[in-house]
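Okay, so here's just one chain, in structure tokens, the form predicted on its own.
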Amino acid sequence: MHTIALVGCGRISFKHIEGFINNADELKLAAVCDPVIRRAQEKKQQYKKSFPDATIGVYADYREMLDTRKPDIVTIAAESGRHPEIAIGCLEAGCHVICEKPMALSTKDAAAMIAVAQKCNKKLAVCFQNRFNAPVQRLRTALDAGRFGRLLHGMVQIRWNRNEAYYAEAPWRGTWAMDGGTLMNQCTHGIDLLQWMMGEDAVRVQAQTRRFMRPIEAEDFGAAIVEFKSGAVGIIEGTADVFPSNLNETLSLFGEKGTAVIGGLAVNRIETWRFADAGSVGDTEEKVLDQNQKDPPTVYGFGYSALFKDFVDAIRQNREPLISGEKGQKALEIILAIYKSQKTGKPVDLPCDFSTLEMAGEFK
């Protein structure tokens, strides 16, 4: 049994509590932490609905929590710009860390987090929970089995809505110092899936981003072309401007022997499933589509519980979690390359060194 603590009790934190509850055979919540104590108390009560006798510390300062509770694992759901500081503090205090996306807002900070985890011999994972969606896992199994043949191109489309009320709820959102824009906040999950499927070896990015409508410093729309080492091409389209509400998040893969599209509200439904070997393996499109489930109640899906389970297994088996710090850094680097391409007007080779802070003043 591992003790676990939550730092940051805002919008996404309820999914962390849900993940703790669903892994109660291996995780015991020891503490919740947020500068706004009311929010921490709310997360404590969410957990205690399932475990009324649980003793849970409530803290405003994560450093005090580390000193007094000494949890085995910390999950971080604070503002994006605070992730590196909190993660490094927790790692140095002897905790394993699961960090919300994006893990950092600069390549330098991400590298520092990874280096500290290695130095302290602790696990570091990034919350790209959509990798655990059942259709995404099925897609990955088909890819690993070679059913696509040579991958030619892939595409991710994130067509969501984040209105003015969303940004007013937390003023750090959409700022270069603490968040980045739509690509970094909303689209990073889809970008992670695209690069994971395409080989995790992006070599060049060229992009255009815009701030069309939202009252933020950063972009609310972005489009990019990503070249991979194999020569395959990835296409990214992401927006927070869809009228009147979230439309879909779709991942498409096109190979010489297969075509698949995973769509729905948040890459949760198989929409197209066509393979040259479908007859021989009995995996026909009609059969697969008949197994589709309804959209989840939120865009966050159901992957957190599986992600936390994988992390606990990684500790026990002394292996890397599925989305380690190194793996989580890859999507971040693509997004930072997109920003750099917007700033310079040129294609950007990977790896690159960049920070959201370098985008200050980009959209007047």
Ligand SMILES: NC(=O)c1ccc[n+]([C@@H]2O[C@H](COP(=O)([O-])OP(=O)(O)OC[C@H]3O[C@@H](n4cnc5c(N)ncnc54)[C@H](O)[C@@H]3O)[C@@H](O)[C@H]2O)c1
Second form
Amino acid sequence: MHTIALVGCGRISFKHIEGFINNADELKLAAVCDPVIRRAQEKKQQYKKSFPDATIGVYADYREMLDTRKPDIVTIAAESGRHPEIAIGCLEAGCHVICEKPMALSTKDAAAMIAVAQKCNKKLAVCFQNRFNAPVQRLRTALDAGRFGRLLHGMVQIRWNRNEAYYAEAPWRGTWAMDGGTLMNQCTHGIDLLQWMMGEDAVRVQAQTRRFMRPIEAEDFGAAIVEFKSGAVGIIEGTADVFPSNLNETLSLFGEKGTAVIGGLAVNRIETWRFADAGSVGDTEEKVLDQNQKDPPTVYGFGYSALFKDFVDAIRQNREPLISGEKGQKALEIILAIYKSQKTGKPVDLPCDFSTLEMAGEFK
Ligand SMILES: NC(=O)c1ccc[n+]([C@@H]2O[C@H](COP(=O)([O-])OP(=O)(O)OC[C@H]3O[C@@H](n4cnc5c(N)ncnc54)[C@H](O)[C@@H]3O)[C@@H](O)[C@H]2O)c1
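Alt. form predicted together with this ligand, vs. the form predicted on its own above:
Full complex below, order starting with the chain above.
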């Protein structure tokens, strides 16, 4: 059994509490922290609905929580720009860390987090929970089995709506210092999936981003072409401007012997499943489409509990979690390269050093 603490009790934190509850045989909530103490109290109450006898500390300051509670694991769901400082503080205090995406807003900060986790011999994972969606796992299994043959190209489309009320709710959203734009906040999941499927070795990015209509500093639209080491090409289309509400998040993979499209609200439905070996494997498109489940209630999907379970297993088995710091920084590197390409008007080779702060003033 591990004790766990939650740092940051805003919009997404209910999914963390759900993840703790669904892994209650291995995780016990010890503390909740938020400078807005009312939010921390609400998370304590959410947990207590399932475990009325639990003793949970409520803190405004996570450093005080670390000193007094000494949890085994901390999950971080504070604003993105605060992740590096909090994660490094928790790792140095001897905790394993699960950090919300994006893990950081600069390549240097991400590298520092990974280095501290290694130095302290603690696990670090990033919340790309969509990797655990059942259709995504199925796609990954098909890919690992070589069913696509040579991968030619892949595409991710994130066509969502984040309206003015969403940005007004939390002023840090859409700022270069604390968030970045829709590519860094919403589309980072799809970009992570694309690069994971395409070989995790992006070498060059060319992009156009825009702030079309949202009242923010950063982009609300982005289009990018990503070249992978194999020569395969990835295409990214991401927007927060879709009228009037979320439309779809879709990942498509095209290989010489297979085509698969995972769509739905948030990569949760198989839409196309065609493989040269479908007859011998026994997964005809008709059969696979029939097994689709309903859209999840929110775009956050069903993956958190599986991600937390993988993390606990990783500690027990002393292996890396599926989305370790090293794996989690790959989408960040691509997004920062997209930003640099927008800023310079040129293709950008990876790896590249960049920070969202270097984008200040881009869309004045
Ligand atoms: N994985 C996903 O699908 C997903 C979805 C939404 C948000 N997120 C990420 O989660 C993070 C939080 O997003 P949100 O929409 O919940 O934001 P939010 O503004 O609703 O909540 C953030 C909370 O963190 C608190 N906070 C700030 N500094 C803190 C500190 N030092 N210690 C403890 N708490 C602190 C704030 O008071 C606030 O309550 C962001 O990084 C975001 O990108 C991930």
